[in-house]
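Presented as structure tokens, the chain that follows is alone, the form predicted alone.
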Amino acid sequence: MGIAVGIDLGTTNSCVAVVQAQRARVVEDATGKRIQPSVISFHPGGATLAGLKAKERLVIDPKNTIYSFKRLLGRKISSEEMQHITGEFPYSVSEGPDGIPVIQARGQELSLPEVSAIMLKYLREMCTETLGVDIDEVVITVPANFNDVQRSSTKVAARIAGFNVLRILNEPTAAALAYGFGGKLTEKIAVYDFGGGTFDITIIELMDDIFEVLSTAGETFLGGDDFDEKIVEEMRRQFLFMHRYDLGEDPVAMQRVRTVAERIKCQLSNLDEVEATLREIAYGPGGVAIDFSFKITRAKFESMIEALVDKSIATCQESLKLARLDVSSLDNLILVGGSTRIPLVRRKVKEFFNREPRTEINPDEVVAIGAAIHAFSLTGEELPEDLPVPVEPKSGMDSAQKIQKTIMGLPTPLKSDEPSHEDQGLDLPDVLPQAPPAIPKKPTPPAPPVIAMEPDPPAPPIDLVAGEDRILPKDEKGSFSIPMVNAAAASTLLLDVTPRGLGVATAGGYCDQIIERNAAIPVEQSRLFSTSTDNQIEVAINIFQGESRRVEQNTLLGQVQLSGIRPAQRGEVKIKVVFEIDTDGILGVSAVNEETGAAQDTRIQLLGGLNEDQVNALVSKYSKS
């Protein structure tokens, strides 16, 4: 085996790390950026962009710029949650084979594993450029609560990107490895992982060099994106009240609002109040440009998101109950994910667990670092010392509890002739007064002559947001630590669990569970079933994930067909169904006719939207690009 990296493919941002000179280090891009936005953009010139360059196009070309695609992975588009979030996206998401979402952009249709693969290929090329060596082996992380289709789709995406996947690793387990747990310790730790799109809580027991997951619980539709959306809703409501025009009718304007909302959220971790101004966000009668000023306090923001944070705490209670523990049984608490920087989140977590959390490793990087350590443990090889060493993180900045106006994050003095907007309160009436007709959009210029490639639209005006982007909370002054690779931690045995129960549909609409939730993996379980009707010559075994006894309340993962059954009376022919979960948490199912020994098996990733031939075609496509 060769040198391998660890990749945290996140909903909002992604990060890559590698072990070099006995230290796990984050791999930077050519400009020194350590965190890469999980964004893909299809340029009118034919190029496919990823990372920061793609994110910069969100406000220019939102229809062809894809973000938060991890939230769509392995889901049925018909679900209520999916209908809600896809309706908010400026890009087009439609129903593909088996109800799996597909994305349309720039005249092409892409599956979600393909979109994920584009991001992973960009990260792989970034590593080659920065480190000077080709990297083709990886440990890639997923939320602990990811289901089988989501895990399989992630592995397929990595394969398309040219990686050999050494292991699919749960993000909380990776975080525990990054903190150097292991060795001659016996303790129980909780990993509270609140990212951009998902929330997980995992309880891990350490016994010498064994990491055993006792329980995991989570919400795959709960994250920082939902906090952003609360601010977006408030901005949209206020603009409607003031100008009688719904910004939701203009995709470009809405993307500018979302971009500013994310920056506001970050500033409110450091400032008591934030003010933002969006220039020329709409146009009034006669084409007169309208600026929109928005002000929000941290207290107001916390009241808007408190129910979401409380939902995460309730999930923590569920995880402890599954592990048959209480908070007093825990020895350590780790925070993971950018959303844990929010002061309200930290207060709620500290109050629930009754202890100070561990935060000395950057929560945006800790998962990738742990994945790199595990990759090192699997290959035994690290980067030579004479290869380029990334720059250590810069120190955190002191927060200023006052409002500053900035342009693109650079502080500028507040001009005396600029309005203070102090009269614009946030407690607006629920019933809006009668008002003039809706504001028309900017006058449409004459259509340009037909050309081969559509040009980029003009860039929108610069929006102003108080504070400085991505500064750290008050209690995170100084540099984050870069962990040494603990030899014991690097050679630990990881015993993970399956996050949901797995079973098959039986007569009467019931689900017979074969593998229980939080069963240790790898695991194999089997169950005997019989034919349900006379002269039955074929059975279709529907595989479900979930804990309910009713199939309609669980998630259909796939189906195994077994044919060639001898015609006989109902119940006479026996069929053995075997469920096997490997170390990546991916399920394989087989059905065996007990009379003949004939068997049929499947890997559930085939129902993630791509079959084996399609995967091979994409591997070939991206190996040539």
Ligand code: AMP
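Predicted model only: the values in this text are computed from it and were never measured. C-alpha atoms forming the largest set that superposes within 1.5 Å between two forms make up the rigid core. Positions refer to the first chain, counted from 1. What changes on going to the form predicted in complex with the ligand:
- Residue displacement note: residue 593 has its CA displaced by at least 2 Å between these two forms (rigid core superposed).
- Relative to the superposed rigid core, residue 52 undergoes a CA displacement smaller than 2 Å between these two forms.
- Core-superposed comparison between these two forms: CA of residue 81 displaced by 2 Å or more.
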Contents of the next structure:
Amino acid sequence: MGIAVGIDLGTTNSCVAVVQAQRARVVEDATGKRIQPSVISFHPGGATLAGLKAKERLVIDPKNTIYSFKRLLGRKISSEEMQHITGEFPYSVSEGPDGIPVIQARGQELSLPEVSAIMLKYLREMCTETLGVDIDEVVITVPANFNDVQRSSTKVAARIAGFNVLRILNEPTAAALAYGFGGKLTEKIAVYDFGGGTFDITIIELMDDIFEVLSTAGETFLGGDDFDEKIVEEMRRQFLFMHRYDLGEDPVAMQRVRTVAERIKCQLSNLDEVEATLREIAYGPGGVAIDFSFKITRAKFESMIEALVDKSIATCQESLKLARLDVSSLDNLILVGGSTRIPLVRRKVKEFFNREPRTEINPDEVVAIGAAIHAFSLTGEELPEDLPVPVEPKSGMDSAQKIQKTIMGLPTPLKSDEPSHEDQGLDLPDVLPQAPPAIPKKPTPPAPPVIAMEPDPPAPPIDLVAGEDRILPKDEKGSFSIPMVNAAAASTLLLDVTPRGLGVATAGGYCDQIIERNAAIPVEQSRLFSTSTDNQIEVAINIFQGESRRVEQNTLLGQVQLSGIRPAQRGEVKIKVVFEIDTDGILGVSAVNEETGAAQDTRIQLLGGLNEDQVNALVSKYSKS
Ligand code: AMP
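Switch from the form predicted alone to the form predicted in complex with the ligand and give that structure.
Entire complex below, previous chain first.
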């Protein structure tokens, strides 16, 4: 096994970390950025961009710039969740074969695993460039409540990107690992993860070096994007009132509004009031350009999002109930995800859990750090001290070109770094902070005239295992890193649970649960079925995920076909169906004919996934590029 990295492939941002000389550290890009936007964009010149370069094209070219793709991954187009979100995207999402969503961008049709693979390949090439070695192995994290198809799709995406996936790890488990709670501690911790698109709460028990997930609960559609949307709605409302024009009618204007709304939201985490001006957002009578100034206070913003934040707290309550615990039995609280920087979120969480959260590790990096530690514990391989360390931050055209070259290696357009005609004449909006900073949690630099896109600077590192003083100095190479103890990591045992029940459809539209929600994984459970009609030689078993007794209220994951059954009277032939969930949380289904002991010809077709031929075609497409 070679060196393995940990990747947090986030809805909004992604982060990669690696263990080097006993220390877990974030892998930066060529310009020194530690967080890469999870965005890909198809440039008119033919290049496929990823990361920040792609995000910059969101406003210019929203139709060909794909963001939040993790929200679509592993879903069927007809699913309730998809119905909820597809209209929100400026890019085109339509129904592909077998009901899976496909994205159309610049004349291409792409599946979601392919889109995710482009992002992962970009991260892989970033590792090669920064670390100076090829990285083939990875531990990749997913939300704890990702279902089987979403996990498999993530794994497939990594395979297309040329990675061998060592483990699919739940994000909260990774966060707990990053805090090194395995240092012979016995603790129960809550991981409150509020990101861009989803919210998750997980209760984990640590006993010496065993990490056991006691419960996990989440909201698939609750995140920072919803907070942005509240500001967007308010901006639209005000503009309509002032100018009798709905900005919603212009997709490019809307994308600018969304981008500014997110920046305003982030600034409101540090400021009491923020004002934004969007120049030439629309045109009035006679083609006169209209600028739009929008002002909002933190208090107003908090009143707009309070109900959403309360929803996350209700989910925490649910998670504690599932774990049969109350708040007082918890020993620690970890915050993960960019939305946990919002002061209202911190206040509500602190109030509910009745304790100060642990926030030493940057909430954007903590999951990747944990994944890297786990990768190291699986391979025992780390980067030696003397390999090239993070490249000095660069600026200007050189570094920009360097990124461009690492982007997928797809046909490179002539001078693709030069602004295309589409790029010209569109100025980015100015957002001007108004009020003096509120009492900041950490020293806040004076607000710049234009809101910066960069995430907050990294928090000081912490000691993973022992010692009262967990704050360590920045190391001499200028990178923040976390020391770790080999033995602790290597002996860590992760005991995860399955987030939802798994069952099969039975007569009358009922769902017969085979594996219960929160069952510890890996797990194997079986159930006997019999034929339901005379001379039945084939049977289709529909597999559902969810807790409801009614199939229509659960999610269809796939179908297992059993064939070659001996013709007999109904009920005579018995078939044992075995459900097995592996350590990645991925379901395998097999069936045995009880009469003969022979394994049946089973085929599980994961709806929302790709078949083996499609995956192989994509693997070879991207290995060539
Ligand atoms: P994640 O999915 O963990 O990368 O979180 C991304 C979400 O965090 C996005 O909705 C961001 O807008 C949000 N976010 C990042 N920084 C801040 C901040 N300083 N204040 C409020 N929200 C933030």
